[in-house]
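Here we start with a single chain on its own, the form predicted alone, put down as structure tokens.
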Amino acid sequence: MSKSRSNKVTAPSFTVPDNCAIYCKDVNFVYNPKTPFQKQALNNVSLTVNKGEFVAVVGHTGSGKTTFVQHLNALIRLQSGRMYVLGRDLGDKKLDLKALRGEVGMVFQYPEYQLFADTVLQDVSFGLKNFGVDKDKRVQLARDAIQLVGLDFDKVKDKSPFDMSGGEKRRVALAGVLAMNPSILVMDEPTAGLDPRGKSEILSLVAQLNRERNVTVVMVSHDMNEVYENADRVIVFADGAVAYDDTPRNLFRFETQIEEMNLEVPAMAQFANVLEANGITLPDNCKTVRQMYDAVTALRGKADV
């Protein structure tokens, strides 16, 4: 493994261009740098994120997926290399932390955990007050937020969030990031602990955002399932390095290299596989049960499959 490099974060002599998200170059990070327990997560890294794409995450613990996802609202400051977030300079000192945070939405695992305020309302419309915005125009983002993610705005504003289900406690946290309207939503482990339902209920949430608003998502997960089914593009850590940064379902054709990994291979990639192993090719978009069922029919009326 590399030592980090001493280089100082400087300005780059270029300009991002309008359509990157996220821009990344050289980028290293060190926990408890100069100590026995010196750990460096990040190393070199180097990507770019397109506005409105979905991209995946993944990698095994400790692969750096985390710390490298926590640097895109400067919840942990740049140390080295070149980071751009929608323009913003990452390792500019002078760098408007609330600014950016309120166009990089952040989603941690089990967000319901932080749920604090007396009524969904004041929970919702918490950052928006933080953000000076007034009360009338609170309320408005706040019901269209709560709405977006599913629930009734006047059966739930005035209810406490530790009286709700599971399921509705995590909707109401991801609403309270959605009324800030940000143009980058961060979601790590978005549906740890949810059951099957709740499961295909915010990745659908998640995805509407996506197509309909051109959010730009960027999803931590270790269910290559979900990855598989909804990204445009999985990047794979390993050693606090890009190892693979591709299509889903170039990806999961290298069913041996991900195994190596400690990751699993969807089973509709596995069934993929099979199928081109003996000469059918579906197209690379084919990623659910019911997508596979229809190309796969389709075919049987060319051919005998």
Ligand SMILES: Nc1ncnc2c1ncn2[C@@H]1O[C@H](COP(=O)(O)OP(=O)(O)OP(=O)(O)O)[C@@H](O)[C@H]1O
Contents of the next structure:
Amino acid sequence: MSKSRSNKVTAPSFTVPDNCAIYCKDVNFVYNPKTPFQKQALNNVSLTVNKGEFVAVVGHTGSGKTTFVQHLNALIRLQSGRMYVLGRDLGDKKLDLKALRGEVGMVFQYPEYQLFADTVLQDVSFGLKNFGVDKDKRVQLARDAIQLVGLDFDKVKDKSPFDMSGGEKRRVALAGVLAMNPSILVMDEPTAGLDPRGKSEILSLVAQLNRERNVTVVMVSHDMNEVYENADRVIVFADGAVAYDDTPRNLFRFETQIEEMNLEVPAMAQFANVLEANGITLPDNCKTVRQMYDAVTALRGKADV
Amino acid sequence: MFRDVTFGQYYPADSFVHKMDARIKLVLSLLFMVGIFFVVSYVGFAVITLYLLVVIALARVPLKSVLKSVKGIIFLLLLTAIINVFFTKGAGEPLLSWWKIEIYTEGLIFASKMLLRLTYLVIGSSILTLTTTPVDLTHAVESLLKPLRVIKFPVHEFALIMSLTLSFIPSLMEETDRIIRAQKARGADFDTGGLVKRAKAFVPILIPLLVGGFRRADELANAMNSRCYEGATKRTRMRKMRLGWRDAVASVIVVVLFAAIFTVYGMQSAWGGIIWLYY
Ligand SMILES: Nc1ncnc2c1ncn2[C@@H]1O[C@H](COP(=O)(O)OP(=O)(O)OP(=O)(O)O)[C@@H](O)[C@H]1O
Ligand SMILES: [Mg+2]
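Given the form predicted alone above, produce the structure of the same protein in the form predicted in complex with the ligand.
Time for the whole complex; same chain goes first.
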């Protein structure tokens, strides 16, 4: 944020820039205030997320990630500071919660534990029904979402979600959120407890939504490798405050600081760091083994010449 | 939203009441709960109030935590009181009357006593749970029910079920909270609409809660089996429960107090109390 803009914040007529999906300024949050169980979970959090960005939120356990992301669709109401999501003022008492929640899709940790309906189709349509979408349109949107998460609509639509495997349940839960076509997708550890293949399938789906449909993604994750591969920007929380806010490549250059915060440095970043320390600079987009291989072979090609 | 209900929460302190034997506390609490239904006059309620205040002081728990349990069910208490005010018919002229509603002096007296009784019932039981850990409480139940073993009643298993239930409550509340948030995120609305609509809105909470409950129970059973749990057969206690001078003193005082109450008010009023409870 530039100085002039942050001054403007105090003026009542503040408007969020058009390309800004999420804007927070000095957000504080205290659980159980004025009791012996009082706990400051967010401490002067200021950050912005632009439309179409893929932002990862990382941090040690208890650092306030969940508390922060649950502010984004007003499941936790703003206590102090300013917060705008898609131009809506979250501090506004008359905030239209339903409209906000339709635009900000939220996938919780272990979302499969929230399935409840008799059939997959009903469960996926639940959100649409709540938002008043009519029946034909609901089926159509649910079909799209179920196919998007890689399930066969005709096979699963009448199945009970409780008869499915863990990975399939997670997909159904994800479809229930995607069916609403949210323009911001917030996910709290979406890949926790999945096998490697399930993980990469969910991640590539999210990356695809981000790329092709321009969905803004905010993803909480403990897996730095997936963060490194997918995020445009990483926000590190420590003790309820934003400790770092940078591109993955820049952030993971601070190996000692990252480890001090009980986070790991992704393998590809470690490799790039070692190369850099030895005077070999790679382009910033070496995030997967493949890209790394291409970059290194390109270098070798040059060296050979 | 469910975190406000402290019912059953232990408040650690070093006090006369905390040090008492859990079995004695349980028996005296039951005596108290029966006893307050014998009390009919305001003088009697004054004595009970004094008694509760002394016990709370001896237990060294803040009055606030004791009252918190009342706060949790205040709606229920007030509703009962209001219904009583409206539905009690007195002998004389009504105090107030409009349309079909008539309020009699008897109704007011009746409702206020009932409100006091139920409030004291909740306070009495919350003093027990505030000063006794769930573990001690289950041991107490197990120990008191021991005689039933003669008729092959599975006392130990019963106590185990009770302690598991108590330990599941906090995690179930957390789970409920999480599920409510998740369904709200999908646009679920629990606060508007008619009775039927609101009742229906609870299905998406109840089903995942039940499924989760079964899942947890299953996991727990597996964990117990894999550690070769086999019930009470060869089990010994790390901490034996022993009666002490505190238990003797407390028992004598409480028994004398309630013996006095029983004689003063007699059986008849107790019947009145039970009938009132049902109306
Ligand atoms: N409902 C609650 N009541 C009281 N304190 C809470 C509650 N939820 C979280 N906290 C506390 O607030 C702090 C931040 O919690 P939060 O859940 O936001 O952390 P997190 O970064 O998501 O952690 P994790 O990686 O373990 O999910 C923690 O210290 C936690 O103990
Ligand atoms: Mg969390």
